[in-house]
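Here we start with a single chain on its own, the form predicted alone, put down as structure tokens.
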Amino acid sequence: MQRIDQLLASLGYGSRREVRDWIEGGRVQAGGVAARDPSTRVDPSQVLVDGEPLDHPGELLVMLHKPAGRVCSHDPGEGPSVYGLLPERWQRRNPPVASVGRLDKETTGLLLLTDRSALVHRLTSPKHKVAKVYRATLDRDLPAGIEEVFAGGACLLEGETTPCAPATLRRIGPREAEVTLTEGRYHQVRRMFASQGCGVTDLHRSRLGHLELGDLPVGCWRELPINTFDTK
């Protein structure tokens, strides 16, 4: 049981201040009457706001194909948002949604956004050891090799001094490899390619964990049961 001005306010509905005026306004209902007092305590599930129940009340889990040219940050500064792809009143929910892990500006693909603390924490800890698999379009042929100093654990970044986990490269073309780490360090795919003297032109991520991003449009996401990982 929760305050329903806190809870409406948790879940992006407004200000403390503006859900109040709602509640004193006769526009929500629990239980079937209008709650009126905004400190009444309320089950969420017997919430409405409107006559329409609460949106999302419990935990949010949803895979985005993110496009090009977004960020993944809270911060207007940094440049347009993955985050400004989702509904208005999720970007207002407290806690606020994040992304498990970061893909880069110009990365593209399977980005994970949950407003679930823990489960972000299970699947960017290292000793999860959760897969990720991308695909690498590189500005040279690759090098021979390669693939025994990825999979060796000898992959050292620039400015690091531990050298990356075993990785997987599987060639796809001349210039073109698929990834597959454990790790999610800063930039990682891109410094691992560098370390062997090439740059990646264009960068993907087809996969995490167990989930394929599969035919999902550019921009769009969809839901996910929160329970998704918790048997895996």
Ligand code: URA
Contents of the next structure:
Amino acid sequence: MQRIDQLLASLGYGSRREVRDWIEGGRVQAGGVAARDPSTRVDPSQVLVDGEPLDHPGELLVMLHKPAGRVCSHDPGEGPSVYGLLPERWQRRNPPVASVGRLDKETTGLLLLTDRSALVHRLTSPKHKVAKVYRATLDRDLPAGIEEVFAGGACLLEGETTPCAPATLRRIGPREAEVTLTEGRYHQVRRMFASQGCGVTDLHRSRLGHLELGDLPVGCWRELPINTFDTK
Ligand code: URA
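How about the form predicted in complex with uracil, since we already have the form predicted alone?
The complete assembly is shown below, putting the previous chain first.
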């Protein structure tokens, strides 16, 4: 049971001041009666605002098809963000909705967003070896033997002293490859190819763990059950 003003503010309905005004004005019901005292403790499933059940009172997990040109940052100074593609109310939630790892501004594809911080930690920890599949287009032909370099666990990124964990590279065309990683270092795919003298002109993530992006349109999201990764 949570205080009703805290509950509504944490779900992004408004500031504490705003939601108190709604509560005192009789717009909020709990268990079928107007709850006019902001300190009332309530069961979120019993609360109505303007006659409507609460917007996702539990935790959220969303799969987004990230478009190019959006950053995975809450800092407005960094430019348009992936969070701007979500409903405004979700953007005001606290704990905040955060991305599970980051994709670069120009990288497209599968991005998970959640307010369950334990899930972010689990899916991004190298210990758990969650597979991430990327399709990369290069500015030159794939060098001979690059599969072995990536698979051998000896690929060293500029400025780092620990080589990358073994990664799988599958050739799709002369300048196109699918790469599967189990780590998520900063700009890792671009830097792995850079270590072999190749620039990446396009990068797209198609899979994370057992989840495929499928035919989700660019810029769109869909909700996933919060327990999606619980047994995986
Ligand atoms: N590797 C990169 O270089 N960029 C991404 O966005 C993801 C993985």
